[in-house]
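The form predicted on its own is given below as one chain in structure tokens.
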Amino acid sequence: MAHMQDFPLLLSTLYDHAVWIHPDQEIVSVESDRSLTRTTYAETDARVRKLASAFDALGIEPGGAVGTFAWNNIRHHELYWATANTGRICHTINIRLFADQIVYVANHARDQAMFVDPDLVPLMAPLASQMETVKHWVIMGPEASDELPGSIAYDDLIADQPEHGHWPLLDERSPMMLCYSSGTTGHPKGVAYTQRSTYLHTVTNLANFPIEPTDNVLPVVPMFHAAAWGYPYMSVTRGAKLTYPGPDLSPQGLVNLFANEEVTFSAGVPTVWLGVKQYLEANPDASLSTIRAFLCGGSAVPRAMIEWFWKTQGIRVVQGWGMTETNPVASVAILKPHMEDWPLEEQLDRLETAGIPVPGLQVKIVDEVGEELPHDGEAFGELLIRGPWIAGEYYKDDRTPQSFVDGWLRTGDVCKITPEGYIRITDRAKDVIKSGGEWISSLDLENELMAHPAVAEATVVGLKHPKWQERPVAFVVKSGEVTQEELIAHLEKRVASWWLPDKVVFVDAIPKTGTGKFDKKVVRDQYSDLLMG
């Protein structure tokens, strides 16, 4: 018996509602040449519908993959919606992958067309001949490029196309986006987001941490990384203004854009906000007076940074946690109502965690043999997660069995869960340091180091040690004058004595992965014998 209509959960339903109810809402976009485009939901809708018809003209069938190699901008936004609304698959390629990884993911996804931002053509052109399935090259701007023979300009592609009519009623379990992990070992692994998973992620996350039509959302997190954490979908669903920053992600460029466009909410990785913090400290006249909060994730958020933004700017830094495999936001560090009156130090104890699972998801921690551990805030083990927007497998990849067990995703994160429900991640399973049989959390050490006013960035890795198996070594980028002895003294008051790093190495920069996290594997390889002398 069908008690309710079996109507599919489709992004086009959310999209059509937004265009109908909020036709005049604005979308601002910084283009490749740093110029600014202003448009509305209604004007963008006409272009989205022309692009959908262009897919037909190019012979891209529903279920076919469309590659994007682009910054956060209006044309990328149009590609998000024209693919989702018509049953094509938007394959967003991380521009920071290595050349052979870019070729691998384009061939693995079987991209039929590739849409490339003008300033990224020099990165893509040398690889084009190796892409086996790409038949069409489209430059995301007003002009084609000689560097990609046979390319067509995006604006020419859609110029004479009719506007697509009613969106098709698709299977809600059909894929609408392909996202690949940054692949620190082996080839990147693909995750196929579905209409259903992204719809549920969108509406549940909006209920969990609201965006309003009065908001102006600027996603710093790239649209080529885990759907920009879902913010292009969430913002449109709620009818919020969207501001896309394009290629200028410098602290000065972002602060100016925040101020000029009166941005109220943003999202990005900790290194972005540490850069903004340093810029604001050096330029006291600049401010972020319109921003009420930003979501910060991708790697652990330093407690000192959360405190600084709250005390100096009145901005709530909201830590989120997720992975490409979780479509992507899975937990958010929000305070419970009774905590709002607590002293800041006690609030920070909750705000510095990975937060509470988003409603609809289930989590557990298990030991090395898979036995479930208590949520007592003391026991720690690997975090497992399941729910309607969590991947059930990797896309056409025989590595699936290593990460999925009995319907649960193995996250590779080692954590504790408090009785209140807060997830406190102590490390990536591969980054935890084992010294003389005892575990040391590299994330906790990094957090404490970055609380020092003269530390801009810090990462801690375990290096081989002749006696203790592994010992922690800190790699620090300075923002002021500080010595190894001063940093060790700073840590002595905050961590167990056997956690203290054997060495502090001062560096000009810490290597980053394609998603802006510290690349500990590169650091470990580069300094592997540092303690063996």
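We call the rigid core whatever largest set of C-alpha positions still superposes within 1.5 Å between the two forms. Residue numbers count along the first chain shown, from 1. Keep in mind the model is a prediction, meaning the values are calculated, not measured. What changes on going to the form predicted together with a further copy of the same chain:
- The rigid segments shift between the two forms, and of the options 116, 238, 86, 425 the one at their hinge is 425.
- The rotation of the smaller rigid part against the larger one between the two forms comes to 27 degrees.
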The other form holds:
There are 2 protein chains.
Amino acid sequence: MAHMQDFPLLLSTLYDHAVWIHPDQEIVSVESDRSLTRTTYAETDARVRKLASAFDALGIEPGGAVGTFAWNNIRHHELYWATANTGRICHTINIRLFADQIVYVANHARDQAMFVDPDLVPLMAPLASQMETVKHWVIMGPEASDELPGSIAYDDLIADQPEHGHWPLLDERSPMMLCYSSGTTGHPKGVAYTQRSTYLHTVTNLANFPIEPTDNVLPVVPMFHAAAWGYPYMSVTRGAKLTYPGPDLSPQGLVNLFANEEVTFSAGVPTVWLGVKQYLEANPDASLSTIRAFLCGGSAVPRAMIEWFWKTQGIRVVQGWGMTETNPVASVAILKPHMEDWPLEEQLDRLETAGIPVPGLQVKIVDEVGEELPHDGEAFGELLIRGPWIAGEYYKDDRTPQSFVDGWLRTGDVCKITPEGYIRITDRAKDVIKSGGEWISSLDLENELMAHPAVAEATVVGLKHPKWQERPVAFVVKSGEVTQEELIAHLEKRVASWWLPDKVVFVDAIPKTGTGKFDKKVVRDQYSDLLMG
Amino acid sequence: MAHMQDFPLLLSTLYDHAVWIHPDQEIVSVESDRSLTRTTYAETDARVRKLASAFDALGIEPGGAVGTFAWNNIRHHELYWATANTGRICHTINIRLFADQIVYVANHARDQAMFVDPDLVPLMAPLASQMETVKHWVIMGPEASDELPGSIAYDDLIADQPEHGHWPLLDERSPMMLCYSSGTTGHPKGVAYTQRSTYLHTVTNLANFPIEPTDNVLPVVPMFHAAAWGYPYMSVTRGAKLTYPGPDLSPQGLVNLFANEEVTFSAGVPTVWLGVKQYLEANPDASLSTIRAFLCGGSAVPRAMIEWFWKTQGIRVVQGWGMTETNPVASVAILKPHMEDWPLEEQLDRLETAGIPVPGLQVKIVDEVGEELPHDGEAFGELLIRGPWIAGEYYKDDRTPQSFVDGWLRTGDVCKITPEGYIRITDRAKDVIKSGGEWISSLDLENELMAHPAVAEATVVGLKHPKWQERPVAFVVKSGEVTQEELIAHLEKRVASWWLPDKVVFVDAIPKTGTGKFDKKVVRDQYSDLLMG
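Switching conditions: you have the form predicted on its own, so give me the form predicted together with a further copy of the same chain.
Then the entire complex follows, led off by the chain already shown.
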């Protein structure tokens, strides 16, 4: 027998505690029709328990997957908890996937029921006939939809169900959520979060970067994207108010909701906060007086934006870093106590990084042959990470060996780690330029180029080179008059000489991905033989 | 393969993170000779790694136990971490045990080495010859002791050792600490905390009742008592300053140390804070301006004391409850956000309880036949608890079945649980009076009696009764003129009529235990036949 009880790490224990201790805490939700639902932990619990019984009635067995296709709202919240508490899997489908990807993930996860927000039915309905395992279609609102024949309304589904009693004592390694990450090539790859991994992500992140019971948390990051970075679990565990924004993610909609509900903390990608910044600049009467911090992640956070929110709004923009494969928050750019009195510029040097690993996780950077590199802020290599809430494999996917090695996750990010412990992302592993056995950071070169006043946009890629394997070439959109020689001279003062691009190509536009990032793959393909003479 | 990495919950991962991120954070320690040692996480880490190598050199195998007999100081801190990080067991011996108990626990734990503070050698030396498994005696200071022949000095032991490298990847269910609880009868019973249980205790308590990296934590509660309630682990994990008070636990010594080191948070039993209160009352120039909160537990916390510290010092005295068997913090009397604005009296109604269970733990109260009772604040029964950091058994002890039932720990405390979630301890299970199948709280009766102006002390015990199994009898030390009839009349207005004591016995003094509590067992034995007529 174990010395201590072998009691499992189950989300239901955190949930039951929260409902018991904070029954009157509010949850506010913007619905698909823009109406506002105002409810409490206790009222929501009654619906969660009815939904759990409905899963039984629908014949969804333990371990079975339930698909969701929905915004951040109260019914999605209920689905999160009713699946986790009963040992089912919540498969949150990214509504921005391509149609064939949506079909792929629903079939791959073997979703037995599909829960769809009313205003997303037009996206889902054309795909319904291709879903091989979905037996039940549920519209997340008071009414079924003619567009999805045979669908039932969520509110009808749970109306007459009994409230589920004690939650089962599950194995803590049971999967409770499936998140698919949309790579640029091939099918999306699934990660199966477990009770244990999400539980540890929840309590450890709360210990590291606290949410308080007095907070009102508004996750802008979608619940279909890596569990909304865990905020539904963290907020409930801590007894905080939750405000779900539904489909209106416009700057105006968010600023109004922040103000009306007195939101104190929110989380989202940089473009969200850039939009909010522009809105506030254009509307000087608006302000965000109740917000204390934004967590910001998903892509690099502009230093100027962090500075602007601090100086004009008193809001700390805190960068978080993670991936679908890290459940997802793996590092947070918090200042250490002795840095709180530092000049802003020195603080920004830390705040603009990907942050300090969350306690309990281990990180290392390695070179091309897997040798560990020092944490000296100079050496850069691929970031590897391991810990209790890091993926160990892709879900039923033979691509697992590409990303996991000796118990570590290969993140695909090339990073420096400073002696102080801050991770600074230098490049994506696939974009880093391999020149004569050394690595050149395409991101560093881009940032230096874009600092030039006559450069509107710049991307740097490694192109095949007969002698050096790859050499950097810059692609630049001008916003003023500038020559190749002037840009090279600009870079010479800022980077090592062997980093200087072999060519600068002036273009009218740089190809972009669906999410607005430079599409370096297209650039590389288009100019592949430029240096091969 | 698991979906997520099967990475173990190891204290070494929290430790390494802290040393890396907070190398310059201070640890201050009062030594046995009252001198002050001032060091840092990084400097301490070098010594922890040398000590780990010394364990190897001494031949202490993984899983082996190392005894400590020491105050709260830096070397004790180093022993905590060097054992945990290498998979050894730190057996912290309570210096206040009787001599034969000390011998018993050292032999039962099979301690291979014994680390003794210099000023505690006189207590330990006479017992050395009876310790069957101790092969090495180490004096925790710069010099060996003639009183313990063959002993070596701690500082010499580690001086020439290499710094231990990577910590081993242990099974998370490995034991890392042995704590013996000193019951009133029989040998002490051991609880073996595991890596997993202490890790979860650490991060979940930090999430529930936060320590900040800006805090300076001074554990008054001994490191030989239930891991100083976990504060060495919590403080390091969070990167907080630690101040260890060594042997001087006098009110004056503590108040000076609080002031000199700018301590923000401390933890100890009520008598410690009562002493501090008296000292502050007698020394109006002294104040505790840097302290934000005291955690207080181990026995019931007087309401008046909580009130006094809040009103006069602005210090929140927060009651915690737990046992050696609960690793040990299981509940904390925190106010919910909506209570922060309440009148003080209503806050005190919550602050004086044993608190709200820590998330992740489950509690219930049961009657004599194990039936669960409602959490209505009225029903009272024995408190049962389970969760990931609750003991599952006593260490190599056949008394386990007495305290564990169906996966739950029987706490031996009789409690009410309010609908708000606060646990109110009503009595000890062995002291509650079983009268005709119903339970009467001896504590409630005592409190009502002691509220009478003519009562100095009162204890109430259940004595054998021919008809009712047991009936309450009160033993009262008078501080003024009062009769049995007057005291019964006083109680009639306050308790149910069937709770009224059958007799009030006036005595000169009530027998007390070594720790100053009423010794009800002696009273029951002495008067066992009083009601048997």
